[in-house]
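Next up: just one chain, as C-alpha coordinates, the form predicted alone.
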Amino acid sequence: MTGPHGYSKDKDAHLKRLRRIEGQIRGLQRMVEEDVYCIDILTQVSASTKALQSFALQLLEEHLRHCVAHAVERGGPEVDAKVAEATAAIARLLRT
(Lines of atoms letter the chains of each structure in order from A and count residues from 1; the text may use other names and numbers.)
(Lines give C-alpha, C1' and ligand atoms only; values in the text may rest on other atoms or scores of the structure.)
Protein backbone atom coordinates (compact mmCIF):
# COMPACT_ATOMS: atom_id res chain seq x y z
CA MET A 1 0.00 0.00 0.00
CA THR A 2 1.29 3.46 -0.90
CA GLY A 3 0.67 6.29 1.55
CA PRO A 4 -2.47 6.88 3.52
CA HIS A 5 -4.61 7.64 0.46
CA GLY A 6 -5.15 6.07 -2.94
CA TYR A 7 -3.91 9.17 -4.75
CA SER A 8 -0.63 9.35 -2.81
CA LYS A 9 1.47 7.52 -5.39
CA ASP A 10 0.38 9.98 -8.11
CA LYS A 11 0.29 13.07 -5.92
CA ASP A 12 2.74 15.08 -8.05
CA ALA A 13 0.78 14.35 -11.24
CA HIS A 14 -2.46 15.29 -9.50
CA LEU A 15 -1.01 18.56 -8.27
CA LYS A 16 0.27 19.36 -11.76
CA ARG A 17 -3.17 18.65 -13.19
CA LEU A 18 -4.87 20.83 -10.55
CA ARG A 19 -2.46 23.68 -11.28
CA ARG A 20 -3.41 23.42 -14.95
CA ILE A 21 -7.10 23.61 -13.99
CA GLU A 22 -6.34 26.56 -11.74
CA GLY A 23 -4.77 28.25 -14.75
CA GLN A 24 -7.94 27.64 -16.74
CA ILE A 25 -9.99 29.29 -13.99
CA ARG A 26 -7.63 32.27 -13.86
CA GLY A 27 -8.04 32.48 -17.64
CA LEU A 28 -11.79 32.73 -17.14
CA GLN A 29 -11.27 35.66 -14.78
CA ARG A 30 -9.08 37.40 -17.36
CA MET A 31 -11.67 36.78 -20.06
CA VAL A 32 -14.35 38.49 -17.97
CA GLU A 33 -12.01 41.36 -17.10
CA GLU A 34 -11.24 41.81 -20.80
CA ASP A 35 -14.95 41.70 -21.79
CA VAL A 36 -14.55 38.63 -24.01
CA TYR A 37 -17.62 37.40 -25.89
CA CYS A 38 -20.02 35.38 -23.68
CA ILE A 39 -19.95 32.23 -25.80
CA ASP A 40 -16.16 32.14 -25.72
CA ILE A 41 -16.24 32.34 -21.92
CA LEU A 42 -18.88 29.61 -21.74
CA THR A 43 -16.69 27.40 -23.93
CA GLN A 44 -13.86 27.83 -21.43
CA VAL A 45 -16.24 27.15 -18.52
CA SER A 46 -17.19 23.89 -20.20
CA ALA A 47 -13.54 22.91 -20.67
CA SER A 48 -12.75 23.72 -17.03
CA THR A 49 -15.77 21.76 -15.84
CA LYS A 50 -14.76 18.73 -17.91
CA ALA A 51 -11.21 18.93 -16.53
CA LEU A 52 -12.52 18.93 -12.94
CA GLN A 53 -14.91 16.07 -13.68
CA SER A 54 -12.12 14.03 -15.20
CA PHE A 55 -9.93 14.67 -12.15
CA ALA A 56 -12.80 13.69 -9.84
CA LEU A 57 -13.36 10.42 -11.69
CA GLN A 58 -9.69 9.52 -11.49
CA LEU A 59 -9.65 10.30 -7.77
CA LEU A 60 -12.78 8.20 -7.28
CA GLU A 61 -11.22 5.27 -9.11
CA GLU A 62 -8.12 5.50 -6.93
CA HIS A 63 -10.34 5.63 -3.83
CA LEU A 64 -12.14 2.46 -4.90
CA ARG A 65 -8.92 0.63 -5.78
CA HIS A 66 -7.14 1.66 -2.60
CA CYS A 67 -9.40 2.63 0.30
CA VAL A 68 -12.43 0.50 -0.50
CA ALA A 69 -10.33 -2.49 -1.58
CA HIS A 70 -8.28 -2.23 1.61
CA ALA A 71 -11.47 -2.19 3.70
CA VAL A 72 -12.70 -5.29 1.86
CA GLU A 73 -9.43 -7.07 2.61
CA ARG A 74 -9.79 -6.30 6.32
CA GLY A 75 -13.51 -7.08 6.38
CA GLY A 76 -15.91 -6.02 9.08
CA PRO A 77 -18.26 -3.05 9.29
CA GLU A 78 -15.76 -0.71 7.63
CA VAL A 79 -16.63 -2.28 4.26
CA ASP A 80 -20.21 -1.04 4.45
CA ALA A 81 -19.05 2.40 5.55
CA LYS A 82 -16.55 2.71 2.68
CA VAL A 83 -19.10 1.52 0.11
CA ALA A 84 -21.69 4.00 1.44
CA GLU A 85 -19.08 6.76 1.35
CA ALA A 86 -18.15 5.94 -2.27
CA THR A 87 -21.82 5.71 -3.27
CA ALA A 88 -22.47 9.17 -1.79
CA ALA A 89 -19.46 10.57 -3.65
CA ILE A 90 -20.73 9.09 -6.92
CA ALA A 91 -24.18 10.58 -6.29
CA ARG A 92 -22.61 14.01 -5.73
CA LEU A 93 -20.64 13.71 -8.96
CA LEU A 94 -23.76 12.76 -10.90
CA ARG A 95 -25.58 15.84 -9.62
CA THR A 96 -22.94 18.17 -11.02
The other form holds:
Number of protein chains: 4
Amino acid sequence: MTGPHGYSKDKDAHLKRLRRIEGQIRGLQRMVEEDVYCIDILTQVSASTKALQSFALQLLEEHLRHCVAHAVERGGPEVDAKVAEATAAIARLLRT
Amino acid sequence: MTGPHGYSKDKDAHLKRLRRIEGQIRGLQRMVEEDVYCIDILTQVSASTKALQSFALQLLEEHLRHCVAHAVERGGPEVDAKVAEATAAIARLLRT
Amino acid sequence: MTGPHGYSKDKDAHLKRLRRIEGQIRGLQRMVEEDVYCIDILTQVSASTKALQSFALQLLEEHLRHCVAHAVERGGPEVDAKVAEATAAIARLLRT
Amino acid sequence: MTGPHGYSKDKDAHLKRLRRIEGQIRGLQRMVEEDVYCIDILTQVSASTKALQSFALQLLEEHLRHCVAHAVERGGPEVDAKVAEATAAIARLLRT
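Go ahead and give the structure of the form predicted together with a further copy of the same chain, now that the form predicted alone is out.
Expanding to the full complex; the earlier chain stays at the top.
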Protein backbone atom coordinates (compact mmCIF):
# COMPACT_ATOMS: atom_id res chain seq x y z
CA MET A 1 0.00 0.00 0.00
CA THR A 2 1.99 3.02 -1.24
CA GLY A 3 1.81 6.35 0.63
CA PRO A 4 1.43 9.04 1.43
CA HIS A 5 -0.50 7.96 4.54
CA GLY A 6 -2.12 9.72 7.44
CA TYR A 7 1.20 10.11 9.24
CA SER A 8 3.13 11.44 6.22
CA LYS A 9 2.29 15.09 6.92
CA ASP A 10 3.98 14.82 10.37
CA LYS A 11 6.94 12.80 9.16
CA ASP A 12 9.58 15.08 10.67
CA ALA A 13 7.99 14.97 14.13
CA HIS A 14 7.75 11.16 13.98
CA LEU A 15 11.37 10.81 12.84
CA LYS A 16 12.54 13.13 15.64
CA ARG A 17 10.63 11.02 18.19
CA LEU A 18 12.11 7.78 16.82
CA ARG A 19 15.65 9.20 16.89
CA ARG A 20 15.11 10.09 20.56
CA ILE A 21 13.99 6.51 21.27
CA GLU A 22 17.07 5.25 19.40
CA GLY A 23 19.16 7.43 21.71
CA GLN A 24 17.38 5.93 24.75
CA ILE A 25 18.28 2.41 23.57
CA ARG A 26 21.93 3.44 23.18
CA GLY A 27 21.67 4.90 26.67
CA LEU A 28 20.56 1.45 27.91
CA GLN A 29 23.68 -0.03 26.33
CA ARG A 30 25.91 2.45 28.19
CA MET A 31 24.11 1.63 31.47
CA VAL A 32 24.79 -2.11 30.96
CA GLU A 33 28.44 -1.45 30.00
CA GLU A 34 28.93 0.70 33.14
CA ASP A 35 27.29 -1.89 35.47
CA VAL A 36 24.52 0.50 36.47
CA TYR A 37 22.08 -0.86 39.10
CA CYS A 38 19.42 -3.19 37.58
CA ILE A 39 16.40 -1.21 38.81
CA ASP A 40 17.69 1.99 37.16
CA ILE A 41 18.01 0.13 33.87
CA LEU A 42 14.47 -1.26 34.24
CA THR A 43 13.20 2.29 34.84
CA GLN A 44 14.82 3.37 31.56
CA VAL A 45 13.28 0.39 29.75
CA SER A 46 9.81 1.51 30.95
CA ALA A 47 10.50 5.03 29.65
CA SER A 48 11.56 3.70 26.23
CA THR A 49 8.55 1.38 26.01
CA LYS A 50 6.24 4.26 26.91
CA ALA A 51 7.83 6.42 24.18
CA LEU A 52 7.34 3.65 21.61
CA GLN A 53 3.72 3.31 22.69
CA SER A 54 2.92 6.99 22.34
CA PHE A 55 4.51 6.90 18.86
CA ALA A 56 2.24 3.93 18.04
CA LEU A 57 -0.86 5.72 19.38
CA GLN A 58 -0.15 8.80 17.23
CA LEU A 59 0.27 6.65 14.15
CA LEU A 60 -2.92 4.74 14.98
CA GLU A 61 -4.92 7.95 15.41
CA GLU A 62 -3.74 9.22 12.02
CA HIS A 63 -4.49 5.81 10.45
CA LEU A 64 -8.07 5.90 11.79
CA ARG A 65 -8.51 9.51 10.68
CA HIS A 66 -7.20 8.96 7.15
CA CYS A 67 -6.88 5.37 5.89
CA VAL A 68 -9.93 3.98 7.74
CA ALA A 69 -12.05 7.11 7.21
CA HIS A 70 -11.26 7.16 3.44
CA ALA A 71 -12.29 3.50 3.21
CA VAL A 72 -15.61 4.42 4.90
CA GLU A 73 -16.11 7.27 2.43
CA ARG A 74 -15.50 4.87 -0.49
CA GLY A 75 -17.83 2.34 1.17
CA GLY A 76 -18.04 -1.35 0.26
CA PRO A 77 -16.35 -4.41 1.80
CA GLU A 78 -13.04 -2.56 2.32
CA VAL A 79 -14.44 -0.92 5.47
CA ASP A 80 -14.74 -4.19 7.40
CA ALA A 81 -11.26 -5.23 6.28
CA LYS A 82 -9.71 -1.92 7.40
CA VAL A 83 -11.49 -2.02 10.79
CA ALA A 84 -10.48 -5.65 11.39
CA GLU A 85 -6.88 -4.82 10.40
CA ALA A 86 -6.74 -1.83 12.80
CA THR A 87 -8.25 -3.91 15.64
CA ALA A 88 -5.66 -6.66 15.10
CA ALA A 89 -2.87 -4.05 15.30
CA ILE A 90 -4.38 -2.73 18.57
CA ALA A 91 -4.54 -6.31 19.91
CA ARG A 92 -0.80 -6.80 19.16
CA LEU A 93 0.02 -3.56 20.98
CA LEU A 94 -2.09 -4.69 23.96
CA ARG A 95 -0.26 -7.99 24.23
CA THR A 96 3.14 -6.34 24.57
CA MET B 1 24.83 0.96 43.90
CA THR B 2 28.06 -0.09 42.15
CA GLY B 3 28.22 -3.41 40.26
CA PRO B 4 28.86 -6.02 39.31
CA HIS B 5 25.20 -7.03 39.42
CA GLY B 6 23.23 -10.12 38.58
CA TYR B 7 23.22 -9.26 34.87
CA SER B 8 26.94 -8.47 34.64
CA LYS B 9 27.97 -12.04 33.81
CA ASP B 10 25.74 -11.98 30.69
CA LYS B 11 26.70 -8.47 29.64
CA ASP B 12 27.64 -9.41 26.08
CA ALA B 13 24.33 -11.15 25.45
CA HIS B 14 22.41 -8.16 26.82
CA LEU B 15 24.41 -5.68 24.74
CA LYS B 16 23.85 -7.79 21.61
CA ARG B 17 20.09 -7.81 22.30
CA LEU B 18 20.03 -4.03 22.85
CA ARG B 19 21.97 -3.39 19.63
CA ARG B 20 19.37 -5.46 17.77
CA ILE B 21 16.58 -3.35 19.31
CA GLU B 22 18.49 -0.21 18.32
CA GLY B 23 18.56 -1.58 14.76
CA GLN B 24 14.78 -2.16 14.90
CA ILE B 25 14.22 1.47 15.89
CA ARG B 26 16.38 2.64 12.97
CA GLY B 27 14.29 0.29 10.82
CA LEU B 28 11.17 2.14 12.00
CA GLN B 29 12.76 5.40 10.88
CA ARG B 30 13.37 4.00 7.38
CA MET B 31 9.75 2.77 7.22
CA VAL B 32 8.48 6.28 8.07
CA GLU B 33 10.88 7.90 5.55
CA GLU B 34 9.69 5.49 2.83
CA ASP B 35 5.96 6.06 3.57
CA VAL B 36 5.42 2.43 4.47
CA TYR B 37 1.79 1.49 5.32
CA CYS B 38 0.82 2.47 8.92
CA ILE B 39 -0.21 -1.05 10.00
CA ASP B 40 3.18 -2.49 8.97
CA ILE B 41 4.93 0.15 11.08
CA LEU B 42 2.64 -0.65 14.05
CA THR B 43 3.54 -4.34 13.68
CA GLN B 44 7.24 -3.43 13.90
CA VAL B 45 6.57 -1.27 16.98
CA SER B 46 4.95 -4.30 18.69
CA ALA B 47 8.01 -6.42 17.83
CA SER B 48 10.40 -3.79 19.29
CA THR B 49 8.29 -3.38 22.44
CA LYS B 50 8.24 -7.16 22.90
CA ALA B 51 12.05 -7.30 22.52
CA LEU B 52 12.44 -4.55 25.13
CA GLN B 53 10.13 -6.45 27.47
CA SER B 54 12.01 -9.72 27.22
CA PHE B 55 15.26 -7.81 27.92
CA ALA B 56 13.56 -6.33 31.01
CA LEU B 57 12.30 -9.76 32.17
CA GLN B 58 15.81 -11.25 31.90
CA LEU B 59 17.29 -8.39 33.89
CA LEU B 60 14.51 -8.73 36.48
CA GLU B 61 15.09 -12.47 36.88
CA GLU B 62 18.81 -11.91 37.45
CA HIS B 63 18.03 -9.07 39.89
CA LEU B 64 15.75 -11.36 41.93
CA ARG B 65 18.30 -14.18 41.83
CA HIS B 66 21.23 -12.04 42.91
CA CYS B 67 20.51 -8.60 44.41
CA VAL B 68 17.25 -9.58 46.18
CA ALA B 69 18.51 -13.05 47.21
CA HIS B 70 21.76 -11.58 48.65
CA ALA B 71 19.70 -9.07 50.65
CA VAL B 72 17.67 -12.01 52.06
CA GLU B 73 20.88 -13.85 52.96
CA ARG B 74 22.16 -10.73 54.81
CA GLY B 75 18.73 -10.38 56.48
CA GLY B 76 17.45 -7.22 58.19
CA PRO B 77 15.29 -4.34 56.93
CA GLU B 78 17.04 -4.29 53.53
CA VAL B 79 14.91 -7.25 52.39
CA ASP B 80 11.62 -5.35 52.53
CA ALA B 81 13.20 -2.39 50.73
CA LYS B 82 14.58 -4.60 47.93
CA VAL B 83 11.24 -6.43 47.47
CA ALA B 84 9.29 -3.15 47.42
CA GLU B 85 11.77 -1.69 44.91
CA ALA B 86 11.47 -4.73 42.60
CA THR B 87 7.66 -4.66 42.83
CA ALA B 88 7.61 -0.96 41.90
CA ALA B 89 9.78 -1.71 38.86
CA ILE B 90 7.36 -4.50 37.83
CA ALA B 91 4.42 -2.09 38.27
CA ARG B 92 6.10 0.43 35.93
CA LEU B 93 6.64 -2.29 33.33
CA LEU B 94 2.97 -3.35 33.66
CA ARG B 95 1.74 0.19 33.07
CA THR B 96 3.52 0.49 29.73
CA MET C 1 -25.28 9.03 23.83
CA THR C 2 -28.29 6.71 23.75
CA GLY C 3 -28.07 3.32 21.95
CA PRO C 4 -28.42 1.10 20.23
CA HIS C 5 -24.70 0.97 19.50
CA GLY C 6 -22.42 -1.21 17.43
CA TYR C 7 -22.28 -3.87 20.14
CA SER C 8 -26.06 -3.97 20.75
CA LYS C 9 -26.71 -6.65 18.13
CA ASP C 10 -24.34 -9.07 19.97
CA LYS C 11 -25.57 -8.16 23.45
CA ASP C 12 -26.24 -11.76 24.52
CA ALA C 13 -22.74 -12.92 23.55
CA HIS C 14 -21.18 -9.99 25.43
CA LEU C 15 -23.31 -10.62 28.53
CA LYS C 16 -22.39 -14.32 28.46
CA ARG C 17 -18.69 -13.41 28.25
CA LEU C 18 -19.00 -10.93 31.16
CA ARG C 19 -20.83 -13.48 33.32
CA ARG C 20 -17.95 -15.92 32.70
CA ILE C 21 -15.45 -13.26 33.80
CA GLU C 22 -17.59 -12.59 36.89
CA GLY C 23 -17.35 -16.33 37.63
CA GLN C 24 -13.55 -16.17 37.24
CA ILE C 25 -13.38 -13.36 39.81
CA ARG C 26 -15.47 -15.41 42.25
CA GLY C 27 -13.08 -18.28 41.53
CA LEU C 28 -10.20 -16.01 42.61
CA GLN C 29 -12.02 -15.37 45.89
CA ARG C 30 -12.33 -19.11 46.54
CA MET C 31 -8.60 -19.58 45.78
CA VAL C 32 -7.71 -16.88 48.33
CA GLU C 33 -10.11 -18.36 50.93
CA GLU C 34 -8.57 -21.83 50.42
CA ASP C 35 -4.96 -20.56 50.68
CA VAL C 36 -4.11 -21.68 47.17
CA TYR C 37 -0.46 -21.11 46.10
CA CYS C 38 0.22 -17.48 45.05
CA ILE C 39 1.51 -18.34 41.57
CA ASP C 40 -1.67 -20.28 40.74
CA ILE C 41 -3.75 -17.25 41.74
CA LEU C 42 -1.57 -14.97 39.59
CA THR C 43 -2.10 -17.32 36.63
CA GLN C 44 -5.88 -16.99 37.11
CA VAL C 45 -5.56 -13.19 37.30
CA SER C 46 -3.77 -13.21 33.91
CA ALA C 47 -6.58 -15.32 32.43
CA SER C 48 -9.26 -12.93 33.74
CA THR C 49 -7.36 -9.87 32.51
CA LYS C 50 -6.99 -11.47 29.08
CA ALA C 51 -10.74 -12.21 28.98
CA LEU C 52 -11.53 -8.58 29.87
CA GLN C 53 -9.16 -7.42 27.12
CA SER C 54 -10.73 -9.54 24.42
CA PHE C 55 -14.17 -8.23 25.48
CA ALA C 56 -12.76 -4.68 25.15
CA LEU C 57 -11.26 -5.42 21.71
CA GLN C 58 -14.59 -6.75 20.43
CA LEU C 59 -16.42 -3.69 21.69
CA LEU C 60 -13.77 -1.43 20.16
CA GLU C 61 -14.01 -3.14 16.77
CA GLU C 62 -17.80 -2.69 16.76
CA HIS C 63 -17.40 0.94 17.87
CA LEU C 64 -15.03 1.65 14.97
CA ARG C 65 -17.29 -0.16 12.51
CA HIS C 66 -20.47 1.63 13.59
CA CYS C 67 -20.14 4.77 15.73
CA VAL C 68 -16.89 6.05 14.12
CA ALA C 69 -17.88 4.98 10.58
CA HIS C 70 -21.32 6.66 10.88
CA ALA C 71 -19.60 9.86 12.02
CA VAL C 72 -17.38 9.68 8.91
CA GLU C 73 -20.44 9.17 6.71
CA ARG C 74 -22.09 12.25 8.28
CA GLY C 75 -18.80 14.15 7.86
CA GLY C 76 -17.92 17.41 9.65
CA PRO C 77 -15.97 18.06 12.88
CA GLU C 78 -17.52 15.06 14.64
CA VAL C 79 -15.09 12.72 12.86
CA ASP C 80 -12.00 14.16 14.56
CA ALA C 81 -13.77 14.06 17.94
CA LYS C 82 -14.79 10.41 17.50
CA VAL C 83 -11.28 9.36 16.38
CA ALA C 84 -9.63 11.23 19.26
CA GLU C 85 -12.10 9.67 21.71
CA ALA C 86 -11.42 6.14 20.40
CA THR C 87 -7.63 6.70 20.53
CA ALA C 88 -7.89 7.90 24.15
CA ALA C 89 -9.83 4.73 25.04
CA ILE C 90 -7.11 2.61 23.36
CA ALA C 91 -4.43 4.54 25.30
CA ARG C 92 -6.21 3.73 28.60
CA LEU C 93 -6.36 0.04 27.66
CA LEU C 94 -2.63 0.10 26.79
CA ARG C 95 -1.70 1.58 30.16
CA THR C 96 -3.35 -1.26 32.10
CA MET D 1 1.73 -26.23 47.82
CA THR D 2 -0.46 -25.85 50.92
CA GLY D 3 -0.68 -22.48 52.73
CA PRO D 4 -0.60 -20.35 54.60
CA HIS D 5 1.24 -18.15 52.12
CA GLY D 6 2.56 -14.61 52.10
CA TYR D 7 -0.88 -13.19 51.31
CA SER D 8 -2.75 -15.21 53.96
CA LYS D 9 -2.31 -12.61 56.70
CA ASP D 10 -4.13 -10.00 54.53
CA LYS D 11 -6.83 -12.35 53.33
CA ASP D 12 -9.74 -10.12 54.31
CA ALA D 13 -8.32 -7.11 52.44
CA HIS D 14 -7.73 -9.24 49.32
CA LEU D 15 -11.25 -10.73 49.45
CA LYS D 16 -12.74 -7.24 49.86
CA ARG D 17 -10.79 -6.03 46.82
CA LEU D 18 -11.91 -9.03 44.73
CA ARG D 19 -15.55 -8.55 45.71
CA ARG D 20 -15.27 -4.93 44.53
CA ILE D 21 -13.87 -6.13 41.19
CA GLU D 22 -16.72 -8.66 40.96
CA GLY D 23 -19.13 -5.73 41.47
CA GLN D 24 -17.38 -3.82 38.67
CA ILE D 25 -17.88 -6.75 36.29
CA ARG D 26 -21.58 -6.88 37.18
CA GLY D 27 -21.61 -3.12 36.56
CA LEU D 28 -20.27 -3.80 33.04
CA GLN D 29 -23.16 -6.21 32.47
CA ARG D 30 -25.70 -3.52 33.45
CA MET D 31 -23.99 -1.03 31.11
CA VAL D 32 -24.31 -3.51 28.20
CA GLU D 33 -27.95 -4.30 29.08
CA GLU D 34 -28.78 -0.57 29.19
CA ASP D 35 -27.05 0.18 25.83
CA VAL D 36 -24.55 2.54 27.45
CA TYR D 37 -22.12 4.27 25.01
CA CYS D 38 -19.21 1.98 23.99
CA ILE D 39 -16.45 4.36 25.16
CA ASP D 40 -17.94 4.55 28.68
CA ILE D 41 -17.92 0.75 28.85
CA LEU D 42 -14.29 0.65 27.66
CA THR D 43 -13.38 3.15 30.39
CA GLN D 44 -14.94 0.81 32.99
CA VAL D 45 -13.03 -2.16 31.52
CA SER D 46 -9.75 -0.24 31.99
CA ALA D 47 -10.70 0.48 35.62
CA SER D 48 -11.45 -3.22 36.29
CA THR D 49 -8.23 -4.35 34.59
CA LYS D 50 -6.24 -1.86 36.66
CA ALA D 51 -7.90 -3.15 39.86
CA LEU D 52 -7.02 -6.74 38.91
CA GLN D 53 -3.43 -5.68 38.23
CA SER D 54 -2.96 -3.96 41.56
CA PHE D 55 -4.36 -7.09 43.29
CA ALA D 56 -1.78 -9.15 41.33
CA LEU D 57 1.08 -6.78 42.27
CA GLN D 58 0.20 -7.03 45.97
CA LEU D 59 0.11 -10.82 45.80
CA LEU D 60 3.42 -10.82 43.92
CA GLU D 61 5.11 -8.57 46.48
CA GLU D 62 3.98 -10.87 49.31
CA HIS D 63 5.10 -13.91 47.32
CA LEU D 64 8.60 -12.43 46.86
CA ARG D 65 8.77 -11.41 50.52
CA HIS D 66 7.70 -14.79 51.87
CA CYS D 67 7.76 -17.79 49.52
CA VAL D 68 10.83 -16.68 47.50
CA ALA D 69 12.68 -15.28 50.54
CA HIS D 70 12.09 -18.49 52.56
CA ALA D 71 13.44 -20.54 49.65
CA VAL D 72 16.58 -18.33 49.69
CA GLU D 73 16.93 -18.84 53.45
CA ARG D 74 16.71 -22.65 52.97
CA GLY D 75 19.18 -22.39 50.08
CA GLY D 76 19.76 -25.06 47.42
CA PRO D 77 18.28 -25.55 43.94
CA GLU D 78 14.80 -24.44 45.06
CA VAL D 79 15.87 -20.78 44.82
CA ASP D 80 16.38 -20.86 41.05
CA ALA D 81 13.07 -22.67 40.59
CA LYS D 82 11.17 -20.12 42.71
CA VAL D 83 12.78 -17.15 40.89
CA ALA D 84 12.07 -18.67 37.46
CA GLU D 85 8.46 -19.39 38.50
CA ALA D 86 7.93 -15.80 39.73
CA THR D 87 9.48 -14.36 36.54
CA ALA D 88 7.18 -16.52 34.39
CA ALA D 89 4.17 -15.21 36.33
CA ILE D 90 5.37 -11.62 35.77
CA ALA D 91 5.79 -12.37 32.05
CA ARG D 92 2.17 -13.60 31.85
CA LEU D 93 0.96 -10.42 33.56
CA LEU D 94 3.01 -8.31 31.13
CA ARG D 95 1.48 -10.02 28.11
CA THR D 96 -2.09 -9.16 29.15
